[in-house]
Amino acid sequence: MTGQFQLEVFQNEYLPEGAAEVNAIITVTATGSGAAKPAGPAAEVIIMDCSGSMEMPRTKLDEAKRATRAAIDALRDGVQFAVVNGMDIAEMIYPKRTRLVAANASTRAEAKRAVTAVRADGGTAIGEWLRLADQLFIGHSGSVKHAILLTDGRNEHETPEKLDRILKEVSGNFVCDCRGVGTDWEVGELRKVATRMLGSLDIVAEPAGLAADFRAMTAAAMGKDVADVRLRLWTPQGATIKYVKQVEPSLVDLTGRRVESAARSGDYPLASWGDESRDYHLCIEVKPAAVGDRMLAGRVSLLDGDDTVLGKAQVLAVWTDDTALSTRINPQVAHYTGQAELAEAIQEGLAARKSGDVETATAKLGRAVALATETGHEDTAKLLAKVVDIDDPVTGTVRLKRQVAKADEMTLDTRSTVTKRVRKPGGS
């Protein structure tokens, strides 16, 4: 481990008599890695959709090749890597054998030649692609393991049950950033993959944008130097964990990813880290106590893959009959609660619009406009304005547009889980 971790807790620990729910935002900040220190071991797999639809139009395949070559060029010397051909089966593009090779001038050149020679054929089976990537990462424990997955279509050559089964097998073994090119892929399907693999999701509507995106994703992965970080949460006897979510830089529900580590203690995967900061929302239900009582509602520890403790924090509960204390709203908790509602309103509004339920779509997307305005989420507000005509952004009075470009609708859906950090006292 080369970086230093700091944990900060933002909450209103005061609860009224009889209350049980404790909410806290945990900000985790890592510093101290970077170019001045030797980089840790890393492994990278680039999964390139080479199904027949990538030829329609041909520019998709050409730009995917250009993007993959850009990602290869962005690898550090010594990083173990491979390129996978994604069709209705998964095959190796480079190297030919099922293994990773160390990046250097010679292997980069060989890999780029192999990518250039690829032809499109067959269908789409994302689960098989992930399974081959997982196989390639075997034997690289302790490394920062990262994959890029590109697709232009739906997962039509394997069942949803098979994809779910493979995701269950491989999740936690590596991080996978997912990109959809064009507008013929399913946002919900690819979001499921990205969420399970703790990676990012985005749309690249125009293939020409792929190279810059691939280069940026690879550079970000090269900046990680602490692998397999976990958040360990201990709670007292009788407590119930309602949820644990990453809330910044994007919404990811980690509740179902808990792995029991000891009595009343469980681990939640946070993937790999470089110099960065993320926020997590913990919601714990405890047994109500008497006015004046003070309770440790949760003890948070951060651990790396070797079980080294990187940082600790405490979540408290104090019962009071002072309403001035118990009714104080913590701005961080309120902000991220609103961000979750914003994402939900967008996704439910778009689903209602697609099904022809105009009334629900108008209400949900109107609520989304009001929340985006209230929280200063300008990027989301601009995306919403491409789907609805806005009469009053404050009250969320909107009308559905008659004609909406599919790329605009998919961009709004894809980026609905991207959050905006609240300004903290004394911070930026």
The other form holds:
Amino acid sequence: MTGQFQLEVFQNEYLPEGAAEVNAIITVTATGSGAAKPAGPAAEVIIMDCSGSMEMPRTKLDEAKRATRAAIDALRDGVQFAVVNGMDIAEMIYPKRTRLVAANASTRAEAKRAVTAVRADGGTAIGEWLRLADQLFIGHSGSVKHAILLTDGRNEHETPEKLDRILKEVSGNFVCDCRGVGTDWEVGELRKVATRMLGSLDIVAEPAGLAADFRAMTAAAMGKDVADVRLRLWTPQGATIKYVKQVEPSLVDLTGRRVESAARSGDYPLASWGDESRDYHLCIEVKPAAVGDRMLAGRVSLLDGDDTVLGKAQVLAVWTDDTALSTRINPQVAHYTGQAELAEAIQEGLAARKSGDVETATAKLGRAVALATETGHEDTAKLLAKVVDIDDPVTGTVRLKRQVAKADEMTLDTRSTVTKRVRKPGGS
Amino acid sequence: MTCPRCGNVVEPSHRFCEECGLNLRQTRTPVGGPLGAAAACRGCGGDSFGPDGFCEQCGHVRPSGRDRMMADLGLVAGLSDRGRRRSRNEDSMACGVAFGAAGQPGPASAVVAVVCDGVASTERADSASQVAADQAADILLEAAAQSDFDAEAATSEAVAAAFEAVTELKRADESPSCTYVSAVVTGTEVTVGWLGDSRAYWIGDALQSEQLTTDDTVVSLLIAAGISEEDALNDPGAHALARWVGADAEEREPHVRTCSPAGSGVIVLCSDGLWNYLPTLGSLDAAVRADPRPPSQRSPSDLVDALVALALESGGHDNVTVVAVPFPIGDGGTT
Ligand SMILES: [Zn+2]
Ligand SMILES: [Zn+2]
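Since the structure above is the form predicted alone, I would like to see how the form predicted in complex with its partner chain looks, so please show that one next.
Up next: the whole complex, starting with the chain shown before.
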């Protein structure tokens, strides 16, 4: 069930004398999985926030139920699945016992009936929900394991420390896409969950949009057929890994997710893959060598759950006194460095705005406007325009808007980490 | 007579020793260059390299046999070094001794030396310089073993062969290229041929020394056209090559010149990695004469060692290659 993985490296390996930092973008493209062959085993858990607040307004719970039923309909026959009720504790909605069941016409119908009958009651404890999902996935190693988490509120019924502890325990075991409904949830908090669980994050400001989104997420998860992919990075003695980030399709910092695997090697979880392409930014600090010296700053390999090597790539460093070589800017590295800066400017600007620091907020959001303009991020520019009045998009001269809809601010924050692929020279 | 390598009795008319296969008409540096021994890792001193050619410990690239190439054929010696600031050695050399119709172990009829400097802005410049030097040396050695040897005609043929070999390396997006300088030295004459800025010098024991080549660089062309040296050197492309060996070269006919020195001395071929530190004839002459022995009486390997060491001590900014041939050539075989 292994598709074809292709790794491409984009970097300027030439460094000036004394330079230590090596940057490279690795594009990983998987082809030949999915449709052509019978799909591999898959497991899906849908976590539905059934806290009391889902009743306010009533449409939230109704839409959540409708979305969950749509997701159930999108499960193909044979997929092992369950639906979890998330409150201050986690309970099974379907099936009754704590296990997964295979999807077929009758289990899907039973599950949908059980969802329809659910009442909203109790609080919010996301850690508990994830822990139950994790338990459900036990015994399904080798399957593509995916969860959808829907919440409308803050994680009020457990401490942040407890959530952190549980995330550490379960992260890497399954992928969890997170959706915030309404405007009473905390972007930073849910972003942390989505990032640690290698999933996506989005806002559903209007509950009516939920069903289509759930169906798309389930379909995307079902399209993955290479489970538990890892990026293995070997670095030379004395090297420091500054960061390993997914930079496309969204920004996900993987640096802290390293698991030591061999001498000078560590593995970073990349979860499940279908036919898709993702980009990673590696930043490695090496011991500068003499001008003329050439060294390997990193060996990158991609492994599946059975340790089969799916692809390999090299990150190089060559020191030169030829400034024409060392000052060449690699467009891919520059592009993603700019995107990370854009996301940071937005997040810091919104945080400053929230804390009443008008000066910092204006500066950071202005910088974000300039960056978005410069790099052609039209969608982000539009979202920014709902938070600030823009006098000059090029220089980033802005004024904070007096009145900002909560949903607009949260949408901007949530989507700040959605990236856009660099246009390849003469490419498609 | 007997084979100088294995001692088997050989017929003077034979081209190869029937016992060990030694070419009795010539001896030369190996095709691909006289590669140095694989050394320890430059980064950590270790010796464990992955299949991708990088140190398993510190990531440094496995040292290349091209980093320091040495040849000592008695009548001619050469040394080519990566230097201290370049990631590869893109200089190459080839040299050999031709034995004429009588074959080894008779007296040598000619000594052949070639130095080529890969143009650094092209990929595979190291391959270009090596195939050019190897092909040219082959042509020159074959020709020198003939009784009707014409060193000037052979030099033109050698350059044509070098062009052909380098052109084969051409790909759609790149055209590797190199400079060329060769010397054919006999008991009475010295014939040099060149394209580019690698140089040949005559260093006389008693006679006046001389630079035998003129650089094919933009600055030389400007000076030849009457522009002052100062103005010419200020030209932004002053040091660019005006002629070279490569598929993209326009002028393919080498400069060729023959001289018959009236006394003893030594022929020195070198890449710009040496002469950048000794730009004038006087400075190079003085560097050779730093040793009190008459230049032709020093072993050529001792002489090239000293000149390469000088370039490295001066900074080793570029690859450096030096080949030396004492004149007139002795009767020595390969001893
Ligand atoms: Zn023999
Ligand atoms: Zn090493």
